[in-house]
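What follows is one chain in structure tokens, specifically the form predicted alone.
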Amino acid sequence: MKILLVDDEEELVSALAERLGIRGIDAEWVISGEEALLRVKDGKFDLAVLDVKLPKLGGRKLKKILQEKCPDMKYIFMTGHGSEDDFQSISNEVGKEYYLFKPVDIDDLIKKIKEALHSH
């Protein structure tokens, strides 16, 4: 399994790359939208952890964008600034239980990815 993390803290998301490496998940980051789809040029990513607010490109629309170019891709989101309505809108798209809270628990990030890759 190889998976995508993008947030605009590269403190966190480097951070959580190191974590997932530990325990054998395969994760590349990066923190921008646009770096992101650059990396998915140039490999293939089972599942995207994505952060709801990220400048310019946004979560959301980052997410249409890559299901376009990579239809089998599973998501995640995570925010530390979460509206009702974004919890809404997205939870219709991914489901509740893919909309995380920041700071996100290593293992229940774990267990997601595993839930997310093995449903469909």
The other form holds:
Amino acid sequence: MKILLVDDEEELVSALAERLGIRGIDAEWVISGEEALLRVKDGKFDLAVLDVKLPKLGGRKLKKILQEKCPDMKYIFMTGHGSEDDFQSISNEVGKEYYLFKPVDIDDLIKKIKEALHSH
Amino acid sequence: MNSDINIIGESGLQFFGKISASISHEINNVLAIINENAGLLDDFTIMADKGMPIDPKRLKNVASKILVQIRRADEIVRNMNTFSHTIDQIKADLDLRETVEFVVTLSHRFASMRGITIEIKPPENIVIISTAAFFLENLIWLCLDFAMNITGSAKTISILIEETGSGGRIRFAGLEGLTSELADTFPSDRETALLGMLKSELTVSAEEKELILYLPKLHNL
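Mind sharing the form predicted in complex with the partner chain? What's above is the form predicted alone.
Once more the chain from above appears, this time first in line as the rest of the complex follows.
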């Protein structure tokens, strides 16, 4: 499986990618929605983990664009404590089980990644 | 007057809530980074236990990243503390430059989310005004929030702090998207109530593409 991590906190996303790599999961990372759009051109990803509050191009908008480019890709959202509105709208879109709050436990994240990849 | 007090109270609570939520979000990001890097150190020790050699430079690198985040958290919490204590004194002598810089610091996440750069041009001399700090911060935030919506393609706001004969002024300049229609919508009731309370004035110029907030050196609340 190949995962794309998108979060503007570079120190977070690089460490997370390394930890996933140690566990045998091929994860690449970028720090903006614009970079994510460029990256999906080069490689096929099975799943994207998106920060909700990305600068400029937010996580939800990015997901919509990515969905058009890569219809088979699955999504998990990660957020620092967002608003109730964010929680409701994202839960409606991807299911509340795929809306994770930072800090995320890596074993929980991997479990969700596997669940998402096996969901239809 | 009662209605103005209600508006000022409501606006103040909204401002406090918005900034507090932003601060908690920032702290959470820092905790998430510390969590991943501490997890990475843990992963390294598990690998070492299994006999895999670990380069000490990698350990040092991760440890230094954690220390950087702890310093970042310390600064965020210090700002949060300063912000919370702003409400302690009804009236205080304020350095206008420091006050503007503080509101800009508190607004950093909002600007960053919108991809906006804020440049501050300080005054030639220190400008001290005696006023209600929390309500002035609220008013500056409301002006800044409005300005951030009308930066146009440049995505840059210049804030100029200047001394006037009667006090000081804050100019929010370079607002490319400020049309005469938008100029008619600002100040709204919230800003008007705060302007009245702080005995200050605001001009909105679509021609000059700027807002100017005039503040008296001293006023009685």
